[in-house]
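The data below hold one chain only, encoded as structure tokens and taken in the form predicted alone.
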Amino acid sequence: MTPTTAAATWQLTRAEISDAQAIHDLVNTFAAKGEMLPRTMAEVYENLRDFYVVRDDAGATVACGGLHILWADLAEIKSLAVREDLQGHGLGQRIVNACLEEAHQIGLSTAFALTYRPGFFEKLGFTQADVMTLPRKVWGECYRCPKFPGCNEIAMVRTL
């Protein structure tokens, strides 16, 4: 399959216990490189009702990601990965518009993500956050992180 050929078959479903593994290898390949926070595979199956993915025509799952709801108001889209020869061709943008529409329907106002790559969600119409500005995230999570408090991390947030 090429990305340029292919695109019309790639399939955005909700997670299900055969992606776990999937997930647990797109989201740590790029955690190896110091890209995203690394996840066990208890964390993937914990939050696994959380992921959406993209699966090719032959139902391998190329792309992650999560909508995880902090509070009433807050949800954080997390562990966003797209297998590396697929970047570029929309996928993680079609899981982060399912994650939005899916904390607009349930009654969120806010998401936002913590992103190496701002310019991806400043596309998506998020705009760059003191981190501070989100305390439920903060000592909710991130306290327990082993990069806090020197995570350099940028936090983007969009109200919904």
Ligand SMILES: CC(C)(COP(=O)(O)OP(=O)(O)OC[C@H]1O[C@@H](n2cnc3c(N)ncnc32)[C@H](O)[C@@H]1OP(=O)(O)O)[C@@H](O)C(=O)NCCC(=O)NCCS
Second form
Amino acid sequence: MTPTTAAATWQLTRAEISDAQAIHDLVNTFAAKGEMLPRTMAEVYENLRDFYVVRDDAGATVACGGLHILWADLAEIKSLAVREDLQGHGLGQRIVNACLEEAHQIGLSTAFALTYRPGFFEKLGFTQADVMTLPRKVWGECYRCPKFPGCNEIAMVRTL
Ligand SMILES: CC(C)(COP(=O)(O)OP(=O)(O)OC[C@H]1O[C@@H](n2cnc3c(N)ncnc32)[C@H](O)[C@@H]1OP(=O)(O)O)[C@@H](O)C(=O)NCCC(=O)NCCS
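With the form predicted alone done, generate the form predicted together with the ligand in the same format.
And the full complex, kicking off with our chain again.
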């Protein structure tokens, strides 16, 4: 759970209240570049118990991502972000794997993500799907988004 490089030890753990600001900042840094959807502090707090984070050896929160249950058979991997200078070290993969393991443990059968990085999710066993095959997501949440219906995020689905 804690791979070490010459530079740092990275600890994967459940998010705590003290991670909330860093989660918000990580997500919104990429959102400002159009790479993912923004989140408010209220959304971060309301969903904090969904989140895993990775902390470096100084305790800084350097990556985040959450598993959000939508229904009996369906959960979404949301707000996945790895600090830019630490990408490519397996941190994103560790967070997704933690989400998938938890989803499986609690009896969910399908996980999905909406993303501009389909290649990353393909590496982790997800396959591309038409977002309209996820009606609970589209009509429960997407339709309220300012980007709807013109969003070009790609739906990636994995059976557990
Ligand atoms: C996408 C993101 C989370 C990936 O995290 P990461 O820590 O850099 O990725 P990892 O190092 O865990 O990569 C795991 C594998 O996926 C591959 N991979 C990573 N990004 C990829 C991409 N964009 N396309 C194809 N493969 C990719 C890696 O090469 C690695 O493969 P390997 O095991 O064969 O070496 C990260 O780049 C990020 O935060 N991007 C900006 C925000 C974003 O787009 N989030 C996704 C929103 S759902």
